[in-house]
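Just one chain is shown here, as structure tokens, and it is the form predicted alone.
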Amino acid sequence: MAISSNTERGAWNSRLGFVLAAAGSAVGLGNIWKFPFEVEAGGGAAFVLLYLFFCFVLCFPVMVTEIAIGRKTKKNAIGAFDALGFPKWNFIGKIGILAGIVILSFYNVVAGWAFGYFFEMVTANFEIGAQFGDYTKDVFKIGLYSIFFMVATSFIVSKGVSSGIERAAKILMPTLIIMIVGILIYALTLPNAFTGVKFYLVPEFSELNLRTIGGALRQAFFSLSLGMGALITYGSYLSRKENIVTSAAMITIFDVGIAFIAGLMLFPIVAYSTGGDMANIEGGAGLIFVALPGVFETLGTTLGAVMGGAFFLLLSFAALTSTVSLLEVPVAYIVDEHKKTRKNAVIISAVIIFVLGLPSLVANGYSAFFSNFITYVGANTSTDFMTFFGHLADVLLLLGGTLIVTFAAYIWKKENLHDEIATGYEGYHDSINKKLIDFAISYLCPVLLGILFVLVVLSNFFGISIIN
């Protein structure tokens, strides 16, 4: 069916702008503090190869599908299904928007932590790592940082697609890459740096098992911002002259590349701090917010303040590129379906999401209540409010991704999807890409993502751990 474009919604000025914005959506805090340690735990380079395989064979077709649906309809994540003539299937978009709102509600708080640490580092307050527990309980201070972050995100989104999101992406993404490479170059000059590199990259095939394979698949899917409507929304602003397959490949390469060099940056720093003893190293927020401030202190007051400030500013930039895309998803829905101005849609969305994030902001005060609730549904009683929201988002993203490819293959029909992909891609119908995408969305993606969805539900909410 013919679907007209609404020029008032905005559009990308260039493919580069779209790619940088979409890559910014994918690149986030998880690329810095999670991916490197997934690599180490999963066998180094062996895990990287698995991760790359899943990114390009499993996740890439999902990305292409989401972008194609958005470009075809020129609508938001919910309105896209209505515009295609399948309103009963718009619940997929609702799942995606709900996932994005849930993620941004607590992600904004964590971004506030990172931004606050930037100020702590530049003032040489290296003791903040040992005080992390008390730091997160300072609701007033963290609240101010989180408000600042939400205001910055809202300001960018309120300026529109080309003047706001695209312009910010063209500044933030190159700056992010320059900062990572700059810290990496310095990190490689530190004592024991190459011990860290070896620890990160040397393949340990004995570490490969069902859990690490499942971990690589899960990390690949979550890393690329699939299943939450962001790429449908961003795709809706894409010109029909653009090659969707090429753009999706560039986005994937950006995300994978930044995640990879983040590990090359981080492990030399860790190796330096431990004197080359890499046993019992654990990643995640504990390393970033508790251990690293002490590492920067060993560099001396001045250099430590510079390097520590640069690192946490880098984290803040990575967070901002993601929060922008997360906010744009509900904003686009309100603009399209409720005919609000973009600025009003931003205010409505930002206020609702910030209020929803208040329990995460004061999570310690909610721990007892939420532990009781989690016990009731059969999950781990040690899980707090923020972690529960994270688990819920994981499940929603996987469910959304599974349903999107199933919808594209069997409801909208593959022929229509292929026709949309072929627009802007001369020779697509005779290419190997068509055969690969066809097979992936018909069989590979629905089956593997469906299995992963079930496993994550069992793991996150019933304590039956198979892939964690």
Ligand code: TRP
The other form holds:
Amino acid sequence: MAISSNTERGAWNSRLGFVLAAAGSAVGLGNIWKFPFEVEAGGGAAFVLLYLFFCFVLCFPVMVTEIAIGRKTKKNAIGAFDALGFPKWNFIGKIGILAGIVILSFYNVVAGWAFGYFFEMVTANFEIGAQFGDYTKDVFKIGLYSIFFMVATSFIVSKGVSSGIERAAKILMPTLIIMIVGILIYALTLPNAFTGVKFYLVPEFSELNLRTIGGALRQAFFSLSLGMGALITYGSYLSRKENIVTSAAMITIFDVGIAFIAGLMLFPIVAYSTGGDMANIEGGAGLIFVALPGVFETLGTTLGAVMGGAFFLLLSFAALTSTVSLLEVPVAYIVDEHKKTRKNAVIISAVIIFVLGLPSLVANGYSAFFSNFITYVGANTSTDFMTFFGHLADVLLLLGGTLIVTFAAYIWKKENLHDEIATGYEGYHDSINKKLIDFAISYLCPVLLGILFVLVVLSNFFGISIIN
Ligand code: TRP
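Structure of the form predicted in complex with this ligand, given the form predicted alone:
So here's everything in the complex, that chain up top.
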């Protein structure tokens, strides 16, 4: 081989590049499509507080651990465990790559819808919301959009770490921030905006039960892109000069901030369109695709097309930096371990994932078939293939996260983890951060994540609702 594995691997050009790429991975459909509705349904501000607690207390240590493992080994999600000298534990990375493939297979379909909606909005086809069911059954059209999305993702990943992923993040993330802040400011000036904000955030502690608690943790894991080695992979391109703790803090704040703002932007628009009557607001993430187009229509044709187009373009950009990170995980593995070129690794991964996504793509048309399949595998919570994949992914991420911290604390040994974190962070060994991270990875994360993992499995796949 002419090319040494290091040049084929690549590296981030700057810390900002790394933070933006990782924040791009984190900020996605999870933040804008799901988070606002989870907050609203889960108890408003009470849910937000719980979510913040999970992000900073349980998820942040997992993020630091993933990045440190990646940077220490300069390897992919599976190879990292081999490089540390624990090949038996590389099954954690295998679970991770499996989770990534499953997530991207359906995520890409939803991203395709979002992208398709961008065109519907700019051509002022606000009726599309009412026809959402038919829209998703138009396999040919949806298929084209999701092929386009997979090709765009593949193109960015095939360009490599700094000239592909990093460069895309440096363009897309600032654009995303400008768009979301622009729409937010506009939304807050609409009549009844404050009614929407109240609807979003008024704390209802009665809605905080074990189910919403489990939901908050799953959402936090998914949103921060944890538990499947995406951040092991991104960390493997990070320089030893950089401070892992402050980088992880920036990524977490970025992700939580965008999710929170997404709700502040959405609910005032909804409140405006209903004249402040929030009694009949349809809950759930479907609102974005079903109700929102009608909401944009109430702004008038031109303004509606502009705001609606901006919103769905924003959603597509957010999704794109996430699909890039999901694809990069298997690609890095194939490049490192099977010595393929990046381009070939991209083609192999993208084709497999696209084929695996076909059931999600045609889910509506085949729902009878898949509901039988789901009954067969024991899931009783949904008749929807995508939801089933979503549950599967949630479970795999929680399992992966629990195993990664437990591995780092007790198998690799936390002294080694601390030494890696201290590289690029002067004074870490004497800091309070070290004590907090130590406590979290030794006790808090393994125990709480482990318990919640079991509860989520029981409720998702066996219908045993100890959770609520
Ligand atoms: N975090 C993204 C979102 O909120 C999805 C995502 C991208 C992801 N990469 C990941 C989830 C890796 C888990 C693991 O939409």
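Residue numbers count along the first chain shown, from 1. Only the largest set of C-alpha atoms that superpose within 1.5 Å between the two forms is called the rigid core. All figures in this text were calculated on a predicted structure; none of them were measured in a lab.
- Superposition on the rigid core between the two forms places the CA atom of L399 less than 2 Å from its counterpart.
- Taking the rigid core as fixed, one finds a CA shift for F60 smaller than 2 Å between the two forms.
- Relative to the superposed rigid core, A422 undergoes a CA displacement smaller than 2 Å between the two forms.
- Core-based superposition between the two forms puts the Cα shift at Q219 at 2.3 Å.
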